[in-house]
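Just the one chain here, the form predicted alone, laid out as structure tokens.
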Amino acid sequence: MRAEDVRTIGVVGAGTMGQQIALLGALHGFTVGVHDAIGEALKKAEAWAHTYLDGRVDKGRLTRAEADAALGRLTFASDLAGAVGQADLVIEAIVEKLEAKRDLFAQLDRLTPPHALLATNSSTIVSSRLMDVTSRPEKVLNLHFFNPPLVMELVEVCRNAKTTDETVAVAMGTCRRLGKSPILLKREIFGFVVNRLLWAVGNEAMSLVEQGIATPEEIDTAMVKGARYPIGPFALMDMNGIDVGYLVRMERYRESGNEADRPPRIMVEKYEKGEWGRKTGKGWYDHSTQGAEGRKP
């Protein structure tokens, strides 16, 4: 199979990532089936697609005909088979729990055509931990989109030891057809490229705060004004969720056993207080106020 042969994409998981990956595919001419085990999530994703496209039309970014055509290529299926039964590529974007993903990949192996590629959007659960529940380990890999997928240009493509060159070529080519700039990781590593670099910056930033060198606001200002970052490390943690950063670091620590991989003390304190960033109204900044970052209490 070639990248040009991919016409139908199945997306499993209709949360923020899944719904945007699905709409991205539809906007780029692919037929897309979307499934979520939670019916309400599926309904919200469908309603969001309509709202998003209406907004693009209102702003003159799309014509009504283009928006309607994209909607016509989207199917929201309550049954998994209905979303993936004809797929050439399936992208999984469900909860970050290994057993849940393994169970899903076993189902996907039974329900999809033999030629279909099976990809996980995860950057922390590598595909080698999923491939053995399928009969096609050579067609299993990670396709890590960034949030929000409709805007962010990068996709990290990560192969496992059994992923074939053909699978990699199809995946890379499909990402380009989706308007993305893919990079290829030649072997698996926890967190891939971007997250590992962000963790390094974030950990050093938190260390500087712990040492009393500078405040979160000052460090964010330094990185935006001095390093031309679009957003500082503390504002980014608040946007992505401090809880997410904590849990990912804990998973990395459990895998490595390296004390250096433990979440920094001040991150643990934020996590235990439930101060997780924008989602809870408070993190490094107070998001109950107006503004892009809010005010630190």
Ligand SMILES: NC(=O)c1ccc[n+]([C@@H]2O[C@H](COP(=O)([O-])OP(=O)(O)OC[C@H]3O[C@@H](n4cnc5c(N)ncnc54)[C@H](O)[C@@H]3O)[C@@H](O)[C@H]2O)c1
Contents of the next structure:
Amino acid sequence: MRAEDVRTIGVVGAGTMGQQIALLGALHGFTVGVHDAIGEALKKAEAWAHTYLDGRVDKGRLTRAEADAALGRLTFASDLAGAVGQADLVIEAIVEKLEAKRDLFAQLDRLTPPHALLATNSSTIVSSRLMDVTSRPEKVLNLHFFNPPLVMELVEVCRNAKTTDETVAVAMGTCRRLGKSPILLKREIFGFVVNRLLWAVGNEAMSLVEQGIATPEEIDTAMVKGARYPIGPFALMDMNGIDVGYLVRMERYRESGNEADRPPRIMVEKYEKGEWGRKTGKGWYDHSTQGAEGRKP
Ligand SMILES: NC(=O)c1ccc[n+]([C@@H]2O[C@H](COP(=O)([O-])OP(=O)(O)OC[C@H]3O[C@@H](n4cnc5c(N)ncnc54)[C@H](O)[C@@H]3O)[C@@H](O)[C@H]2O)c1
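Can I have the other form now, the form predicted together with the ligand, not the form predicted alone?
Below, the chain from earlier opens the complete complex, with every other chain and molecule after it.
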């Protein structure tokens, strides 16, 4: 198969990532089947797609005909087979739990055409931990989109030891057809590229606070004004959730056993106090007086 031969994409998991990846595919001319284990989540994703497209039409970014054509290419299926049975490529975007993903990949192997690529959008689970439940490890890989997938241009494509060059070429080419700029990771590493670099900056930022060198506000100002970051590391942690940052560092520490990978002390304190950022009204910043969205970076 070549990238040009990919016509149908299956998306499993219709949450934050899946609903946008599905719509992205439909907007770029692919036929897309979406499935979620929770009927309510599927309904919400469908309603969101309509609202999003209506908004684009209202703003003059899409014609009504283009929006309707995208909706016409999108199917929300309550059964997994209905979403992936014809797929050339499946993108899995379900809960970040290894056993759930392994169980799903085994099902995908049974339900999809033999030529289909099976990709995971996981942020932390590399595809070599999923490939052995399938009969096609050479067609299994990570396609790591960024949130929000309709906006963020990067996809990290990560091959495992068995992924073939053909699979990589199809995946890279399909990402380009989705309007993305993919980068290829030649072998697996926890956190891929972007998150590893963000963690490094975040950890150093927290270390500077722990040492009493500067406050979170000062460090954010420094990185925005001095390094042209669009958002400082503390504002970013508040936006993404300090709980998420903590849990992912704990996972990295569990995998590596390296003490240096443990979350910094002040992050552990924030996690344990339930001060997780915008979602709880308080993190490194106080978001309580500024509505659900909290302090804009
Ligand atoms: N949120 C992010 O910023 C982000 C960024 C990049 C990658 N990711 C990765 O994307 C994946 C999804 O993350 P998300 O933030 O969209 O999660 P989410 O919780 O918003 O959505 C997950 C959806 O999957 C559904 N689901 C769970 N188990 C399922 C199953 N067995 N079959 C079908 N559907 C199932 C849930 O009902 C839910 O609707 C994760 O692997 C995560 O690591 C997330």
